[in-house]
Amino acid sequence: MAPKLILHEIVPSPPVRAVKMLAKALDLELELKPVDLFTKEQYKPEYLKLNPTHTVPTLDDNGQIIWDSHAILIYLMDKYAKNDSMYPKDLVKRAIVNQFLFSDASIFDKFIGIMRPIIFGSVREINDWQKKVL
């Protein structure tokens, strides 16, 4: 029986796309459930029950809830990969993969801190300091 994997997503999200690409590489079918950030759906009680950090993506694997794209990617590899070619068991090789896997965390935080006021607020320009940070 194929696993029932539900992915709570927003389409333009790079972390969501990473999960979708891995699912495709692992030949896993995802049921996609859009989360509307503009109506603040991520703060509704039913979503907060799934993910108290109110972020996307969030994965529901037959009732096992995993949030944060990095955790989801590792979980899917450990549970569903047929071998360890993409996520090696060898510690040194895995550390190299993890370097790339987690490198976005510090970069993305800076980016989203600058972009959030533009997307959700009234800011329309990036200042010189922000350009240097990016």
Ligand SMILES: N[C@@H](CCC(=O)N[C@@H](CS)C(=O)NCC(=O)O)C(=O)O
Contents of the next structure:
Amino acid sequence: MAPKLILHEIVPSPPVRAVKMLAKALDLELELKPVDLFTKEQYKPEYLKLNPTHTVPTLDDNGQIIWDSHAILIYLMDKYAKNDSMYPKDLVKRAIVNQFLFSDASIFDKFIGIMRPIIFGSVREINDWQKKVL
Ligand SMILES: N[C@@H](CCC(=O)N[C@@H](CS)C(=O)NCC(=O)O)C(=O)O
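May I ask for the structure of the form predicted in complex with the ligand now, the form predicted on its own having been displayed?
Below, the chain from earlier opens the complete complex, with every other chain and molecule after it.
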């Protein structure tokens, strides 16, 4: 029987897209539940109960809730991949995949910290220090 996988998402989100791409590669069907970040739906108590970090993606695998795209990607890979070609069991090979998998959490996070108030708030300029970070 196919697993019942629900993904709380918003279309343009890069971490959501990573999960959708992997689901496609693994031939998994996702039931998509949109979360409208522009109307702050992620702060509704029912969503915060699922994901206290108020972000998308959030995965619901038959009642098991997992949030954070990296955690979701590793979970889906470990649970549903037919072999280890994309996420090797060999520790060194896996560490190299992880370097790139988590690079957005380090490098891009600085970028996101600067961009978030521009995209979701009223900030329209970045200062000199922020320009150096970018
Ligand atoms: N580390 C998280 C980051 C997720 C994230 O920041 N998602 C953004 C959309 S791209 C979001 O949900 N922002 C809404 C908020 O922070 O309230 C992951 O990889 O899932």
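So that the term is clear: the rigid core is the largest set of C-alpha atoms that superpose within 1.5 Å between two forms. Keep in mind that what you see is a predicted model, and the values were worked out from it rather than measured. Residue numbers count along the first chain shown, from 1.
- Here the two forms are laid over each other by their core, and the C-alpha of residue 125 is off by 3.1 Å between these two forms.
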